[in-house]
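Just one chain is shown here, as structure tokens, and it is the form predicted on its own.
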Amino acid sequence: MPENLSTQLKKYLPQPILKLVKDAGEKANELGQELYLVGGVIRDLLLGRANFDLDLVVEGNAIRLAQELAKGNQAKLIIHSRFGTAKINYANFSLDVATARRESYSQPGALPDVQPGAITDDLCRRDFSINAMALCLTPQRFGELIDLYHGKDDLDHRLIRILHPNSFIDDATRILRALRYEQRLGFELEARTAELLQRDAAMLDTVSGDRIRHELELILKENHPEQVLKRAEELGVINKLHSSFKSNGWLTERFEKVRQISKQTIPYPLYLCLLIYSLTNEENERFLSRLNFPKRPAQAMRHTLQLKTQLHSLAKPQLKPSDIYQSLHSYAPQAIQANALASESTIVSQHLQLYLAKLRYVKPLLNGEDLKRMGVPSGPRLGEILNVLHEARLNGEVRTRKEEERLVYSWRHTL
């Protein structure tokens, strides 16, 4: 007889979410459909880890069910007809609803061909046994566990296990996900899974740069991404991201410093800048091209290496604040912060941090319109006075609006 987790589910989910889930199961039953809660939430329920990112799978028509669920609930419905999926956005919660499907791969690394299927087909296409469990939500079977691949046993034994020997060949991004889950949960790769992962590491070359970049982003958003990178190096995987990448003590120390200064945000762009810090410009360009990075992170990574070659100019102890500003204002903040963390020079780091904490925010109190009212004509002279005024403000030579005005009157006929 299948195990039933209804008691645990009722304790695990907040009451408003539990009600939505039960209502969804009842509505699916009225439509003659079977509804299941699937994926990571089942894993985290059994592990006692909070996860209210809920995915529902329907044996039937997910869009029709989602339309019924959204009625009268002040919910926003987003439909993706091509994929047979829908998202229902409530005030402070959302449900993803998908039609159960089966997948096949025309070639390694390709996106799968998809057809409607049963819940058994849907679980078969998943990555690891611990993510291939489902709970039935229809009333007669509410809470019944479907565990075709013994994911619950693997949770008990703290193992990451793929579902079949060709799993990494079909989709090599699972290699990076396996390492991410292993380190996040404190698990181990099941022995055969570890062998196949190393055997198939080269299959990462069959996957598009966008998909590899997405997996790298998820790794760098983990609590301790350096642990995943270290494991990737141990298993011969990290060089599939870039042949020159290494996970070492230097990177671990800098990532820890990043977390110390980034209490409120996920420091993904800063991690990236440190990850490429040892690369040459040419190596970095190959990395950016291979993973097809968007403009902003790519710019920050380029700036990181460009600024690295200019740090010697910031090593003088008595630099004026205006000199520091002029040296740094054209670089992305993440590039400056990465160099502040990476530099072995205390003076350089102090200058970089001064810019980030204070100098970049310093602006004159007077603007161009104010200067015109004071008799400064439009044109190059006005811009020159604004620049000199900014320098004086940076260097603490003026602090109030009155002091700025006096300086402008004294400069107006000399600049």
Ligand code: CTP
The other form holds:
Amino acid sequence: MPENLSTQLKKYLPQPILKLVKDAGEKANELGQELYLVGGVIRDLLLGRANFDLDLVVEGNAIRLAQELAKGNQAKLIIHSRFGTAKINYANFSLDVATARRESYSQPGALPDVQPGAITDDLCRRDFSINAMALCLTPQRFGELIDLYHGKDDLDHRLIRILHPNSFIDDATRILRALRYEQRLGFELEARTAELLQRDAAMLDTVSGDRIRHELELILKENHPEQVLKRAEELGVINKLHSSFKSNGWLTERFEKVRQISKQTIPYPLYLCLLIYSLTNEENERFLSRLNFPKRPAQAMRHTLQLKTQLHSLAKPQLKPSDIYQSLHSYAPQAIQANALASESTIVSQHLQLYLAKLRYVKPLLNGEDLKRMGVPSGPRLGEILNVLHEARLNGEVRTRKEEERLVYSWRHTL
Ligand code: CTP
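Moving from the form predicted on its own to the form predicted in complex with ligand CTP:
Below is the entire complex, every chain and molecule, led by the chain shown above.
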């Protein structure tokens, strides 16, 4: 008899979500299809970790089922016909529905060839035993656990295990995924998995920059990314991201500080700027091009290294706020923040923080239109006066609109 987890599922899912998945099972049944909840949510249900990122797999036609589910539900349906998948967005929740599929890899690192299949096919193409479980949602079998690879035992023994010896060759991103789950869950790589991971580490070279970058992004979104990087170093994998990367105490301390200052937001770009902090410009350029970084984060990383070479000019204690502003206003804020965290000099850090917290927001109260109304003719001189006004405001020499006007009148006479 397969194990049944319906009681656990009913306790685990919030009532409205439970109702949605039950309705989905019934609807699939009416269409003569079997429906399953799969992947990470089963793992997290068994571990008692919250995860309402629900993936449904149907033996049949996912798009047809999703269309039925979205009807009359005020849900928004997004269909990806090419992949046979659909996303149903409800008011504050979404369901991913996919057709059960069979996959084969024509060559390592490539995306797989896909055909419709049974749930067993769909599970055997997955990464790790703990991610390869499914729960049936069809009414007669509601809650039935499908666990062909003993994922539940591996959860009990806290192990990350691949499903077959060629798993990392088929998809080398699993190397990075394995380390991410291992550290997130406080698990260990099963011995043979660890061996194969090291054997196949070079396969990461066959993976596109975009896919590696995506995995790095997922690592940096974990609660403690430095632990994943440390493990990647121990296993000789970190150099697949960049030959000069090192995970060390310095990085760990900085990452901890990043989390203290970031609070709500995920500090992904800032982590990146610290990750490349010890690289040379050339090394950084190789990293940016290997991982095909988009313009914005690439610029923040370049600025980080540029600013690092200019920090000496911010080490003087008597700098005026306007001098600090002039030195920093052309750099990306993450680059400034990264340098503030990285710099060993208290005075430099203070100047960088002052800019980030205050100076970058300072603007004169008067604008160009106000100046023209006050009789300053358009032209380069107007721009200069605005700059001087900005400086005076940064340095606290003018505080009110009246004081700014007085200053403009005094300069106007010198025109
Ligand atoms: N998967 C896989 N191989 C990959 C990526 C994903 O086998 N390279 C499968 C796994 O079964 C995984 C599921 O697809 O559970 C969903 O992938 P993803 O959303 O990345 O992971 P989750 O398991 O949902 O985990 P997380 O908590 O990290 O989101």
